[in-house]
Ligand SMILES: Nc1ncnc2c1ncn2[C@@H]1O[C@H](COP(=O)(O)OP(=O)(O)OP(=O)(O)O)[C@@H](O)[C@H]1O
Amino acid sequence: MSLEIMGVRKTFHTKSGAQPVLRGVDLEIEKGEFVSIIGHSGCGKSTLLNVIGGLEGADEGKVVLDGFRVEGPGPDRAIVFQNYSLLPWMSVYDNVVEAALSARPDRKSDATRDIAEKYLRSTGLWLHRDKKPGEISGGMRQRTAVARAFAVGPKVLLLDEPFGALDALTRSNLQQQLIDLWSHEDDTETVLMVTHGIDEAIFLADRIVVMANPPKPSVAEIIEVKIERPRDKAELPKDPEYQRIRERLVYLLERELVTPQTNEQEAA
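In the form predicted in complex with this ligand, give the structure of the chain above, and only that chain.
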């Protein structure tokens, strides 16, 4: 299942004028690939994910998934939204199970319930499954959103900063589960993950897409991560390849891609 993003452009028109957010994005993602997207706030990462997810249409260009043009949301793609997007009137359990049930009508519903339970347990939410999103912490909400997407087990998993609100231990644990899901489960083949974490990107991804604010092109650079899997988090910092990539990413994000706009946003 290859994912092709071809010449995608997207401009938002607001009162303060037209804002070209995606300025000709070309990406080809192989079936089975794990791709991370990194870039400063406001450079269009979520917008790109939404276009791939079919929630927003592109002004120009197209997204093709396995030969079929993406026209809207589909069961082959699940998203972990940046703002979690849980339904506040449903329990944690129902948020996960109802979504998984309707996204995967091909599975037996008992199987779906078992899978939902598995991820609710492994995200540490099982004891809190009857609570409403308003009754749990921000990190727990984020884990619920992750469990929901994992329980769907889509062909393409689109993650928008899925671990941002988590403590280091939980994050590490969920990163490992994400790797397991991606490498062992038949369902989930391709992962596209937006992150602000340089180390997270290198640890998880096969390729890292670095995005930039205007006037630079949207995709500033694509970095291959040629580090053997399984990767050992403890050993990783000693790897010369890791050090090289890290240095490059730090340079890009802290020097080259710092624009007046980024500065303004950081200050805000």
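Based on the form predicted in complex with this ligand presented above, generate the structure block for the form predicted alone.
Shown next is a single chain and nothing more.
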């Protein structure tokens, strides 16, 4: 399985004129890869994820998954947003089950409930399964969203800054939970994650896609993270490869990619 993004262009038309958000994106991602996408606000990170997820169409180019062109949303791709997107009138358990049943109507309901239990236990939420989203913390709501996405069983998991609104300790714990879930999947899913965090990108990813601001081409550089897994977050900063990658990312983000923004509308 591969995910191919070929020549994707996307322009938003605003009062101030045409704003080219995606400017010829070409990427090939192999099955089971964890890819982080990093860049300044407004560079098109979230727009790219929306195009891959089928929530937005590209003006030019195409996205191909397993040989089939992406024409819209589908159960082969699941998206986790920063704002959780849980149904407030449903329990944690029902949020996971409902999404999994809707996405996989061919799967027996008993099997779906077993899968929901598996991921709620894996994320430490099983004891809270009967609570509604308003009765749990932000970190628990985001864990519910992650459990729901894995329960759907997608080929590609798309994460749009899922931990950006959380405190540092909760974010660190969820990063570890995410990597544990991903690495223990029988049929390892491909993950694309938008993030603003340099350390988060290095800890999680096999490759990091650095995106540039307009009017430069969208993909500035792709950095391979040659750090053996499993990665120890406490020991990682001592690794020379970590230090090299971090210095490169800081350089790209602070020097090469700083372009005056004329677009007041955030496209990222």
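Predicted model, so just to flag it, every value in this text is computed and none were measured. For clarity, a rigid core is taken as the largest C-alpha set superposing within 1.5 Å between two forms. Numbering follows the first chain given and starts at 1.
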Degrees of rotation of the smaller rigid part against the larger one between the two forms total 15
